[in-house]
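Form predicted alone, single chain, as structure tokens, below.
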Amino acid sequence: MILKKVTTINFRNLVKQDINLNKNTNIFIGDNAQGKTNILESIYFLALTKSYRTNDANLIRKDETFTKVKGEVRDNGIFKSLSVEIKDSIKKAKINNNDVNKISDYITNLNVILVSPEDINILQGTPADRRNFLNIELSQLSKNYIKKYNEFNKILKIRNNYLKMLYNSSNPDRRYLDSLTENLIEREIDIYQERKRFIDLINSNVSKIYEDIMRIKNFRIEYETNVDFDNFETEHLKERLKKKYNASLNKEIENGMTLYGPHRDELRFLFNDDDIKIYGSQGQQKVAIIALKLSEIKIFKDLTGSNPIILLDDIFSDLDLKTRNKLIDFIPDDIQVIITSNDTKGINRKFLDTAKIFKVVKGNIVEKVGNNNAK
């Protein structure tokens, strides 16, 4: 998968830009607060229809009424144009100039793996941050996942409201609740299975990456549910979930909410059975997250048949030369990489030799002549 061109209109501080990218490496350099990260954010927005940094309203350039990002993508010889627009608080996505009615039908057309300083929140942040990571990555990999997850959230909201009603009812009717629970379980099974498969695939790659970089063995990610399962087979999941909801009925009515399910999942980052969030140094934690993201490259290629696009947001300045070089070794040569940095000094020759370099100043992007070796 290659992003050949991206056009931004009123996106953040960027003036209207038409950026032609090469198939190898693209480097955007400039001082802080000039708009480098906004370029990566616009590509992320084009792929996932949302920002990883802020809400939709803040994406619109000051004193403007709308924002739009367009892109031209080549995927296994097939060309397609994508666009996402926000106007009057309404978001519209298009594929080949045709409106897409559901965002869930749009996502997966441009797959990106972002590595940014904010990623440390996956490890240091709340369980919701870790679930959000799972949801974003799996939404790019599986149309079934995003469909089931959206359905799950709708049913969960209805079930929670009905549990509140039951608490205030003198004669509660369980039949409707049982129907909601049955429909909830049906979606939960898919979510559990897809999350478990994804984490298993991550663990098949991430330990080697982390060991090669940090010389620490047995790094892994543990998927924790708040319902005890012996396995993730469909019938077993269904049986355990039914028992848990039946046994917890009074407790859930008293609390007015669904207390068990994938909306309470957690991830733990471990090396040698120690929680890296507690026992790991800042450097060990940072590399753990980068290793996590790099381990996804093979997963995306295996499951979709195409390489994802790698977005590296100013990650080189905080890493020593040895660590940088080891990380870069895990990025395939045939993958498109888009990098932001203050300058090119800390960027590995592997990237520079095939790079198209752009200078960013106050939201304006200028291609640097004489530094473009790959087209």
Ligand SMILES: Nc1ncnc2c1ncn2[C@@H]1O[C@H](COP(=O)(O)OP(=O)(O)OP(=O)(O)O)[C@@H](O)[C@H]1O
Contents of the next structure:
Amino acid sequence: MILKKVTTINFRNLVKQDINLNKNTNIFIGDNAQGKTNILESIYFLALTKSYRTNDANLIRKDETFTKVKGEVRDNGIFKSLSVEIKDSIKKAKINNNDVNKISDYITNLNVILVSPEDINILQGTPADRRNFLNIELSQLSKNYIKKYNEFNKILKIRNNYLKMLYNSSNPDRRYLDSLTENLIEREIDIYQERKRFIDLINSNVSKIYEDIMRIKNFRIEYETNVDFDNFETEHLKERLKKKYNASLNKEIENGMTLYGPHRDELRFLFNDDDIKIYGSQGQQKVAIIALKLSEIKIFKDLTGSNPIILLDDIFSDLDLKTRNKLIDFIPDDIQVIITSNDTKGINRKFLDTAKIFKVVKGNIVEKVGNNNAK
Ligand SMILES: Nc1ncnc2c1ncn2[C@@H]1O[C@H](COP(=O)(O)OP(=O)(O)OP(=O)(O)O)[C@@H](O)[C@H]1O
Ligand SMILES: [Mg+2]
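Output the structure of the form predicted in complex with the named molecule; the preceding block shows the form predicted alone.
Below is the entire complex, every chain and molecule, led by the chain shown above.
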């Protein structure tokens, strides 16, 4: 898919802005704190209806009352106009000017893969940061995932409250708990299976990318669930989960919460058998994340039938020239890429030749003249 045009209104420090994008590479250059990342963030917000670095309220330009981002997307010959708006703490997403009620109907329309400095949290942050990574990517790839995940969270809350209540109850109604557990397990099965499939797909091509760039073999992600499974077949998952909840009933009541399930999943990033988080240099960690994101391009294409849009926020700083150029080689030619950088100096010719270059100054964007190749 291609994002042909983005319009930002009162988004962060960006004044009202129409940005006509090139179908290949787009580069936003400028000094620090001018609004380059805000542009990528506005596109991410248009795609996912939320930011990856702050809450909704901070997205509204200071002293204004609302923000809106609009975009024109072309996907397999079909044009769609998308918009997301926040006003009076209410968020509205629209497709072709029609309100969308279910978020799952919206966020599969514009698929983005963002590579940003915040990504280091996938390695260095908490297990919740790693699950958040899975949730964001899978929400873009699977309507079923968002649906089941939302239902799972609702049931989990009710079950946790009920477990708390049981702690003080002399005559607990086990039947109600059993039905909650059964409903929970049903959603958990889908979540486990979708996560496992996605991680397997990443593992099928990430190590080649990492090895080509860093000359280190066997980069892979290990999926760790806190219930032991021999495989991810539906019946097997169901049986193991049932057993686990049965055996842990007293412990769960004592703790007043559901202790087992995909809300406790963890990911490990390994090269050979070493944890990259512990053994990797800064560069090795940074490239591991970039390789991970690049490995998703093929997965998105295979599963959705369209190329995702790649957003690269300042990824070239602190990487040596050789590594940079190798990274760029992994981005297919027919894909739309939007890059931010302080200047064009460190950017590879292959990129510059077909790129449209914009300069960002205090929230204003101007197309740079003198770049004749841009279309
Ligand atoms: N809600 C808001 N209203 C107005 N300005 C905002 C708002 N949120 C952030 N800003 C401003 O946006 C600017 C930061 O923009 P951004 O993060 O896009 O910078 P950048 O060009 O990517 O800089 P760097 O090169 O340092 O990463 C800051 O000056 C910040 O004060
Ligand atoms: Mg920035």
